[in-house]
Structure formats: C-alpha cells, structure tokens
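Just one chain follows, in the form predicted on its own, and it is written as structure tokens.
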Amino acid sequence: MKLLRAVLILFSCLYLGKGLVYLSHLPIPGSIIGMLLLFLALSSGLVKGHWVSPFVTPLLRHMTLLFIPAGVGLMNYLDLISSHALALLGTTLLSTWLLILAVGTWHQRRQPHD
C-alpha cells in the first residue's frame, strides 16, 4: 500500500506538470514542471519524504542505470560533439565557474556576520 501512495504521488506530480505544460504551451518540459511541483509538495510539508521513499529509495540506488541510455545516444552525435568540442567546453567551465560564484555569494550573505 505504501509503495502504492508512492508510485501515485510520484505519477500525479509527473502527469499534473505534463498537463499544465500542454495547457500553457510553456518551453520547459513536462516532467521538469512534475519535479518543481513535486519539490513545492515536499518543501510545503503538503507531501512527507517517508510517503515517496518506498519508491524512490530503489530508483536513487541504481540511479546510474537510468543514464546509460542516454550516454549511449550520444555516440549517434560524436561527430556533432567533437565539431562543436571547443564550444561546450568553454560553456561548461564558463557555467560551472557561475554556478560557484552564485552559490558561494548566496551561501556568504546568509552566514551572520562577525
């Protein structure tokens, strides 16, 4: 039963965000919009962690299965990849570098003071 609860809230969250993408036409994808609500249902306290973990618990722990096939769609595009190699490298570092910066500037202005 619990496993149950886990796997409709997970779906509902999923199929809620598909549906509000459908309805409102927006760029991002479904499942991204699924995830946002999802994470706004845990943060609000309106889902409880222990509800979703008999199902989530097992995908987090073979978490790594679920990226080989898309590692393995990339060999279709190894010459894409390398063509464009330069770019994506410097977007990469460039990104990362902005990522740290951000985070390390957010997680300074919320320590207090000395």
Contents of the next structure:
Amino acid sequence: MKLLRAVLILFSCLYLGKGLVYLSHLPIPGSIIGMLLLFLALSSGLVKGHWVSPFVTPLLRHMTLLFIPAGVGLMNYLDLISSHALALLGTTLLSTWLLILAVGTWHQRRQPHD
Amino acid sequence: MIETALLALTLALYWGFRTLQAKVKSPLLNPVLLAIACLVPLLIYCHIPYERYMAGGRFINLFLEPAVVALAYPLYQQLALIRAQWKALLVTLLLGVLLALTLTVLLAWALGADKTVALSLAPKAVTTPIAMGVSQKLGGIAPLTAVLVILAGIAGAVLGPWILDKAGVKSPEARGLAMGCAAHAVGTARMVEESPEAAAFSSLALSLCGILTALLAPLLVPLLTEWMT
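How about the form predicted in complex with the partner chain, since we already have the form predicted on its own?
So here's everything in the complex, that chain up top.
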C-alpha cells in the first residue's frame, strides 16, 4: 500500500509535468517539470518525504540499470560512432576533465576561507 | 520468448557486474558499460535487431522518466544546505552548465563533428534521463547521447579526483560540485567513497545541473550550432 501511494504520487507529478509542457509548448522535458513539481510539493509540506521514499529510494539506488536498454541502442549507430570516433571520444573526455578542473577551482576560490 | 530472455539477461548482467564492482571497487568496472559491452556484440552476433530487444527492454525504460522526478527527493533532503549558501552554489552551477554546453559544442566542432553529432554531445554532462530528453528536443540522437553520458561519467570518476588533487582543490564542497556537474551519478558514486560532504554536494550538483541544462540547452545550443552543417 505504501509503495502504491509513492508510485501514484510520482506518476501524478510526471503526468502533470507532461501536461504542462504539452499546453505551454516549453522546450523542456516533461519529467523535469515533474521533478520541480515534486520538489515544490515536498518543500511546501504538501507531500511528506516518507510518502514517496518507498518508491524513490529503490528507484534511485538502481538508477544506473535504467541506462542499459537506452545504451544498447548504440548498436543502431555503430557506423556513425566509428566514423566520428575522434570527435565523440575527444570531446567527451576532454570536456569532462576540463569542466571538473574549472568548476572545482572556481568554487574553492569563491568560498569563504574557514 | 526471446524478448523475455533478453530482459532477464539484462537484469542478470546488471546484478552480476554490480556485485563485482562492490567487491573490486574500480570505477573502470562500470556495470552499465560492461552490460552494454556484453549485450551489443551478442545481439549483433545473433542477428537480433534493437527493436526486438526493446520489446522487453521497454519495461526498464518505463522507469526512466519517474527516475528524473524522483531526483526531487535528494534535492529536498539537502534543502537546508542549499538555503545556507544558495547564491554561491547557483553562480557556480550556472557557470558550470554554460561552460559545459559551450565547451562541448566548440570541442565537437573543432574535432570535426557534424551538427547532429554536436547536438547529441551537448547535454552529455548530465544524468541520462535528462540528457536523453534534452538531446531529443535539440534534434540529436538520444541513444548516442545515453552512451556519451555514461562515458563522461566514467571518465570523470576515473581521473576527476586526481585532477582536483593536482589543482589543489581540497574543499569537499568544491570537489563534490565539480564531480556532480561534469560526471553526474557516476561521479557522485565516486564521491560517496571520498566523504559524505562531497557526496551531498555532488548529488546537489547532479540535480541542479540537470534542471539548468534542461532549461538552458534548448535556448543556448541552437545559437552555438546555428552555423554548423
């Protein structure tokens, strides 16, 4: 029952979000609006944390599983990947490392020294 | 029949590699990367098209969007932390997201990518369900984005902490934000091993950068790629 309530709340936020995106034509995924709606509901006290945690906790713990079927989709793009290998690999690796360096250095410098 | 078997195999591979990673604790042994590396050659060898695999796989895909909504929960748990220093956090993460999008598109262009590839690369710093949604909205190839996101996460988890050490970034807040901003959930999992404080800031950056990217990418990326072919 507790799981059912959590699932219902999550899907209500998701479909409210999707509905809002459909009506407003905003170029944002409906799931993001759903996340913002759930965040507002939680921080305003409208929804209690323990109402959603029975579904949210296992969902987030196994979030990486959800990436597998999507990732297997790369098999349809093997030609594209091999013909753009340098651009894809080079951009992904370099930008990730540069970004970590930039964000880390910037935030440490801005922080008040304690 | 075969659809159900492939779904079961996907779950088994995930469970097996997750157990292995918990024992070995190496970021290179990423369960997602390993499961994909097993499934793709298998499907190609057996001449099973992706669409047939997804007949079972879509049951896993059903949870992708709810997972994005679920990210509201850790964000809510860190509400006090965010309230205390929201200005500095917002500035850092906003600049981080703008830099991530610009840097990625410009590097892609410099390395000879065409427009579709650049659009698929643009949202690769944020967590998969958001990145795939953004990629689709932009006109990129969502499954390609999914793979790049995982690659970025692993790259960040493997070398990120070493880069931060070399740059003298010791503050756990700054380390967490950097890893969550550039390497999403995979980087956050790496910060969990480092300190609870770094982990909290990393998951904060993961959620906020996801939202900011979803909001800003559809406005900024078309401007950056307008002149690309």
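Positions refer to the first chain, counted from 1. Basically, rigid core = biggest C-alpha set you can superpose within 1.5 Å across the two forms. Predicted model only: the values in this text are computed from it and were never measured.
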item: C-alpha of Trp97 off by 2 Å or more between these two forms on rigid core; value: yes
